[in-house]
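Take a look at this one chain, the form predicted alone, written out in structure tokens.
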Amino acid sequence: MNGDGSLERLRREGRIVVVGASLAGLRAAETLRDKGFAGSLTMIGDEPYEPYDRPPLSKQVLLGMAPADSTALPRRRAVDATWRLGVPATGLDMAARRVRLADGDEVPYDRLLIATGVRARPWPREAEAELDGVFVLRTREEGAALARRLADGPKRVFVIGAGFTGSEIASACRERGLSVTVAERGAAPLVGALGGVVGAVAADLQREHGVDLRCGVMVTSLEGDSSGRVRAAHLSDGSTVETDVVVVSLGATRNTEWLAGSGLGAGPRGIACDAGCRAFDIRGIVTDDIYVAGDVARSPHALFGYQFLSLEHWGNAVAQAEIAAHNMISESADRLPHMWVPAFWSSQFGVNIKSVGVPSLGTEIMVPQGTLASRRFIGVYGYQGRVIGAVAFDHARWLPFYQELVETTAPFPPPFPTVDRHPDGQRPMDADFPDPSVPTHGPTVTLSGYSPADRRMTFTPAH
């Protein structure tokens, strides 16, 4: 430290650019101002809207309870920023510290936060994807368009993919009294995120609510009529489902293409960053002026064997954005790690589903509270002898207890001398996750990189 305050001024002033007018982008901007950043702040977004909330799009908006344009995120404070909306970023020059935009402009920065998130994965056959009546759901415009079509009362809605979003869409359709068919290539809904034991409960739930659920099948093609409207879906088992609305819910693609050739460590799985949200370059060297937050980030987590986690979770986007913003204007000694324990929630078919930790890393599950048959229970996941995650179906009051077990790496199966538990729930069973080499729809946590089970490399101290 040189004692003249120049480093302090550098941290509190200068130019910060946020690419991604998203939940993470907005919360980071607010945190920067809260913590005294007084320099220029530029917010770049590819959509023409200021940051809005996405979860209501598959819930209240599809139910007709709220218009899509009413989902703007509440502001914690004024951010005093220059907004560049409706103009996507198309490139990054790390050496010159400039972000290139689609309109040809370039925006200089001293520090950069990337919070570009994900987009819905489209139906892979372009001609079929462009048929009238074929939808994806991620953006405000997509939510508004699908809600309008559902309000028109289609004869049948066909949902491809039974992950969380696909299941929520099916639930909203049934609540509106619409006929729904769901096709899932896995053995059950939610199987990629929660495993087959819980997936079987989700399957029963859907069928009891009148969903025509088809598992273990793939959609081979979508068929249109002479006017270009979708009329049928053809399945791998040889069956055909007549439908006038198709919703493609095949998961998400991370918005990193604009970084190709930039030298940043970005790819289809996201942007790699350290626990302090600083991005890595393609050589594996951490940058000190580029940070990452939200769905597009891949960061190591000490609780999960330093696996790189990519989390499509609302709470993670907020927590990581706040850490990134803090670290962007802090000395290295004052920087904090992003150690948020993953948490997720969904509401479908009258049931509130909440999870903590990383259930998809688990190999075993037990049900210490409630019962699977009652659809009101806690499922606790174990991995290599420790508690790795938990999921609650209408039983969330126990979740903080299990979150603490995850945070303290408690043993699995956990001992419960005083907990009120069901006697059937004391025996662990195979969690029945699908083979990871077989794609399923919609896991909300992606694991990549180092595995704590990998012991091939050892270091021996010199004598």
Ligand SMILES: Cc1cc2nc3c(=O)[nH]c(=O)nc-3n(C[C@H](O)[C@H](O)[C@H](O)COP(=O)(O)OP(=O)(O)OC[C@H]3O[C@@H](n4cnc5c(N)ncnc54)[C@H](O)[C@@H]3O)c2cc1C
Given for the second form:
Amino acid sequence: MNGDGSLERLRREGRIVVVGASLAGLRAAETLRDKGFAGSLTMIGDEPYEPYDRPPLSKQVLLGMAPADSTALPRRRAVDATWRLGVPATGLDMAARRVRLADGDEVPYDRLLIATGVRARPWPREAEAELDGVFVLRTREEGAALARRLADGPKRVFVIGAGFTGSEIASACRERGLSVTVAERGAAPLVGALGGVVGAVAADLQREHGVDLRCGVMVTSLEGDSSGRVRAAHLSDGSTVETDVVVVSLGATRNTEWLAGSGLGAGPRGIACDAGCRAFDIRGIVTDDIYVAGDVARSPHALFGYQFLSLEHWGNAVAQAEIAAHNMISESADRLPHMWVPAFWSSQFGVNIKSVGVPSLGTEIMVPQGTLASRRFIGVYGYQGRVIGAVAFDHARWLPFYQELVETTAPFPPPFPTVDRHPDGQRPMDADFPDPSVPTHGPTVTLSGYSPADRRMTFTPAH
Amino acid sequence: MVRLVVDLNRCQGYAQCAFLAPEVFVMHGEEGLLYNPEAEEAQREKLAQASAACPVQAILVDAMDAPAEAVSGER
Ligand SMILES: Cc1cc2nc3c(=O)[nH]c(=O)nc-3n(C[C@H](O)[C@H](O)[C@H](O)COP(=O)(O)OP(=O)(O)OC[C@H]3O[C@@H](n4cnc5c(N)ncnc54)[C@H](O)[C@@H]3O)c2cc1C
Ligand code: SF4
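Alternative state: the form predicted in complex with this ligand, after the form predicted alone:
And the full complex, kicking off with our chain again.
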């Protein structure tokens, strides 16, 4: 690609294939066209739908405000692509530069973008997971099925896992007047993402809204009746909860199985790529024709000591897709790094929760604005003497200021006098994150170390 | 139908959209925003106003007339 005209040829008549036709895939395709890519573009997606948005599935859709099939993503522009929808990619031949499809077809590429995202982790006991009334929530179909069941007015909804998605589901159920029990293995809701100090606020919020919240317990089994409908959940503290709807919200699994044996650095923790979104192969050598974006990617971040981060964040999927698309058709000197500062939102129990940076890296927290008791506050997280993240509960307008502190690696505690003078804000306290080796339910940022190869992956040579 | 999405990382809850196109955008709680991701064609004009008025330009309205280019399952 160096001045011999091959990049020009790629931009004019090359073949770009995108696997995973969702948020990241679509935004990448639009960016490619925006930047003048005139060759052929093929979008491969295993879901039989055009790209749609997922965040409304646990909010507007469960509230009954919008049907699950109404969240198709608006287009920034036409992408003039060949769409292969409803067909999963099943393999990759890196040497021959071909993607294999489930229907036996092979699609050749000059550049490949992998944006296969994640899927909901199912309830681990298969027979119980198959009971009628047991749901997960990731796709449009899952959203439609759960919304339908909620509209039937179940006697009780039982949510396993109080991460962001589980908490939003519980919130929507309460808003619809349904009885809800939430079981969380950790000490509080959201504890993996925001720590115990903020988790305690989230717990109060749930209880105040009538959620029967049980923390520090595990669900040991689900029980069905003779007709195969779920009827109860059994917990590790010996209790039993009668329920007719169970929503399993135990986080996500990366969609990388189709790459097994391909030689790409793909495994259960995602696909490692460099700061320019180029995928690593299993030997830790960066490829020059395969790019990664969105939830399936793990990429090193300059602000966080170049650790590989996996971000299950809407904004990350968009930003990383744009960078990957730009880099796919650029000379190496013109490539850009993916330096997006992690940011996330959630709305639950009437509270607008937003975070920037990586709170879960923090060891200390301080509340410079608002109060925990009022549930309107800013929490700032510190790590090794610097500001590493911040969270806002109904205080979103102030967050950009704290984002700048993260971006500029400002010292922690922050040097300015706390804006509101009250005891919470005076001094940092232990942010109270659980032992990272004990998994909580679905943190949305996963730190995955410095190794580009996934060590838990078994290396199966292709030949 | 008009497809839309709000970048809620950007949204600051200023509520201009809810004021200009109340059939599509509603505030939920003190500063949360809920919106209908698929608005009626009749809302197009109001939507354009709302998205232009949003102080942080968080609202993306479909750039193309629906239905967009053919999306088929063709193999
Ligand atoms: C219920 C819910 C609520 C959410 N709420 C928020 C929120 O409030 N804030 C926020 O920041 N984020 C939220 N998210 C996360 C956000 O939706 C994701 O970060 C985003 O969808 C990531 O986009 P992606 O394109 O990387 O992956 P995905 O959207 O997961 O898309 C990947 C696509 O690839 C397809 N695919 C997988 N394997 C193959 C294969 N082998 N061949 C072909 N296609 C394949 C998948 O079926 C899927 O269509 C939420 C997610 C869910 C599910
Ligand atoms: S006008 Fe913009 S910032 Fe204000 S609520 Fe609407 S989307 Fe959010």
